[in-house]
Amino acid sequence: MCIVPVHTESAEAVRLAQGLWLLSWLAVMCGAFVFSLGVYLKIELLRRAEVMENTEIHVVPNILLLVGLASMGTNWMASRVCQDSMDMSRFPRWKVLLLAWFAVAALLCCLLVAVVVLSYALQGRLEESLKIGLRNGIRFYKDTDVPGRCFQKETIDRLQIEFRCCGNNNYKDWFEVQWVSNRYLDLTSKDVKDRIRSNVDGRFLLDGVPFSCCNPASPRPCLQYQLTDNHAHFNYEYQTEELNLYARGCRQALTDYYMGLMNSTGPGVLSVILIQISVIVSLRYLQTAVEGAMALENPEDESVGYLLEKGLKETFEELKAKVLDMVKLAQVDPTTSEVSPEAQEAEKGDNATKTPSPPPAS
């Protein structure tokens, strides 16, 4: 029993399979929409690189960027057939590369599935990467002569500006760390030698932070310095004193704005899913009503498109006995072996000269 069958004329033949192209190109257009996404969030990402602990969260763009290349291929195969379903003569030459393309489209749907659940699922992972990943940031600010971390604080002073944030977790952060090099530091002067005598780790350590976390819409001018310290500005409370500085973290940031650029893929990506999937069950409809049309005398006449021939059950099963004679055919049997026909003629002559002669006559 055919799964929703359809009776389909010459004309409504026709008709569909003018859709179908038009859709497909339309799916084509998406697939380039997919990539895209790809692209500019994978930019995104790298330029960040360096605040990032591990690169898991770069399996989604990765993702993105295979689905819609191989979008853009299989729906313009899919606008082929529809034109080359108007002639007889050349759909026939589709009717095997039709099952690994269906194949391939359920397979692409599954992927941006995919990926719709990992922005959701690696929200997690993204945010510890981040935390782990400014804390070395922060900590290796200083090091702007060391080989590997030159740019350290340019990442970082760009990155505070950019998401108008400060430190990892607040401002707080950075009077933990040195960030502050020793080469810029009047080691002569006594409260610089006080400080780095009073930790015990030797680091010059102040309830400061560097200019990029001073915001713009204070109203008075940036305070970087004794920024716990009441008496040491006018008029001025470090406690009730938000606009000076930046409030906001900069991996609540970061996480913000990554998320915010996942879920906004979500929509489009579902809107994705949903044209391959309708492409996938127009063309389906259109192969059975073409190799429908095909089997009758006149092709003209009124045939059947289905979604499938035999119920779900029986196709399983079908599917399932072709996989296992695959299997079966791919496997060797060890205990037989060819034997070419010259050995035989040789194992042959060997048992000739081994046969004992009669014995001679009493």
Second form
Amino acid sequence: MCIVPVHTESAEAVRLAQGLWLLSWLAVMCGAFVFSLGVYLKIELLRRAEVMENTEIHVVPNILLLVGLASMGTNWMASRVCQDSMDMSRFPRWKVLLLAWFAVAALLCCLLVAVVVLSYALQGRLEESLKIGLRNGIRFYKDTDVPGRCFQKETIDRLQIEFRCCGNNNYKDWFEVQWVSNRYLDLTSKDVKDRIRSNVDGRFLLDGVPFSCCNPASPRPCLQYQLTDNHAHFNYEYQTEELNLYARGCRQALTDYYMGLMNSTGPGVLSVILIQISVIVSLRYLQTAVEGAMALENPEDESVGYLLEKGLKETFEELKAKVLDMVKLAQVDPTTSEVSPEAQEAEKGDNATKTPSPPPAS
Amino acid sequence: MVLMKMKFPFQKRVKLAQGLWLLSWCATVAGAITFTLGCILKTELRRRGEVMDNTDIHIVPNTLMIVGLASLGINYFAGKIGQDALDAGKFPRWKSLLKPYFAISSFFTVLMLLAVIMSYAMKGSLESSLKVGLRNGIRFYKDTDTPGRCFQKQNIDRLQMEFQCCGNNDFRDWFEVQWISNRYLDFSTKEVKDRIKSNVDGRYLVDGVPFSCCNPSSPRPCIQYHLMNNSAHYNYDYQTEELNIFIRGCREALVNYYMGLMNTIGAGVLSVFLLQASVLVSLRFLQTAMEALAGNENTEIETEGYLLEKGLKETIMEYLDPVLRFLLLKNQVQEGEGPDNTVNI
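Can you return the structure of this protein in the form predicted together with the partner chain rather than the form predicted on its own?
First the chain shown before, then all remaining chains and molecules of the complex.
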């Protein structure tokens, strides 16, 4: 709890400070949670990086990692501010930093919202990346003797077994590539020579799939070869056979898996956003209340806290004018003498229109 | 003959009580951990319950769960007694409970040690249970249309894929059973008829294995059938082929898995046992040191604490006597004979 007992103000302000201290530590825990979510998602994406062609989807876990770390630091600072808010001598040193703090915290909330939006928006890109990656994996399945591609077979086999899927869109993708290496083909036999001559590229194509497409739930031993030939197997009809191989394509399976993962993190991220917003609002109230109390002569009197000094529109106009001033000053500085009287008149005019702000009503 | 006498000045007693309180809370957490470990082991054993013939091995996780729960209670009371020990007013109310408390807690602590020993001792029982269970699984692999056995195929397939093993001892177990159902055999073909005639029982035996025996690390597409026939496949020699199918037998794979799990759990439980024993020893020393203080007005004098008043054997006999008397009615018979003997003389 807030340990500093010096110069307490009204009881409500003290309660606000204590509540905010607890809330900011809760927000630090939430920041750690967001960070660990990012780590988990990143690891899951890296595990299957071999069947992804690009790493665009990695922007989601990267933002989560960044926001998690930043929010831990930001909310720790909020707890320090609240601890010092009860002490009149230590509070002023935070005054300068608070505006920057509000800007950073607002930016973090925006980034979190962006993460939720991105995780839905990037689904199409993820599918494209998987489509190309899987197509390459299936094409290089047979190249177990080519350095750099020798693990494609094991990767695709383990992927199909773990995600219970076959091929890119479905099992027929295996009919279009040669997935049996030439080292294991007897090129003198008639069957092999016929198959190689039957297509333009001279590839050994067959209507068969690797063993990793086999479905253990099938009641009969797995049929891998001559899948479109009803007479090759007893009591077999390929149009009605459902359980023999996995029906789902691996692209569909992987997309579903990753979308499910990102959707399940959605509610967690949304509650973190809510907690962060409540920390921002509470800190603003605390800041204005303490500043008001410091301005009063008798520190035991009540001071009023508020969110914005003027209305939302006026505050926005004021901020815009300040920013433009800074830009104008930077531009005007080189040509000082001729322009200065006009600039002074213009400034006076500005000051006249901006009537001094009414003191906070007690 | 007092066992392990130690002197306890006042400060040392205070420190002992404080240390006991802290230790008892650590031991409570450790007891909860033991219970969790027992639950984990039980869950893992039940997952593969279909390839085990009996449930003898379940005594290990059951014991761990019982001991974990009991140690929660034991250590909670140890903490309370430790807290009350330094207060001369509150301590006497525990006096009558302490003897049965120590008996029960020693029993459960020894039981913890027994659980660890059992996990090593029951390896043989686990192996024979798995041997019978896997043999049945392989035999009933084809019976996907028989109620009660229709999931054997899926279980064995998933088991072989997950543990990267094939068959019971090795892949040749599949050559000795018919694992292809008759529904998928064309009895009009010559090949099928020859195979069925080739053995006494009329089974369709092949030198082939199911697809779940295939090793994904193999550089060539999996060869499942005609495994012993070198000429059936191009560039194939079954004596030197290593990576095609899994070489390990599923019994060995499962035993290794469970022994590894139980070794890890056993190491944790041993440390919990040491913690628990130290709690009991500290409590005993604190109790005897406080009892030596009884009746004294000055609570800050130095007292002696000990583990056992008499020797180990005499203490055990003292504890077992009431139990034996209750169970065997031993002493009642002896009392009955005494007066008769004296009268006859």
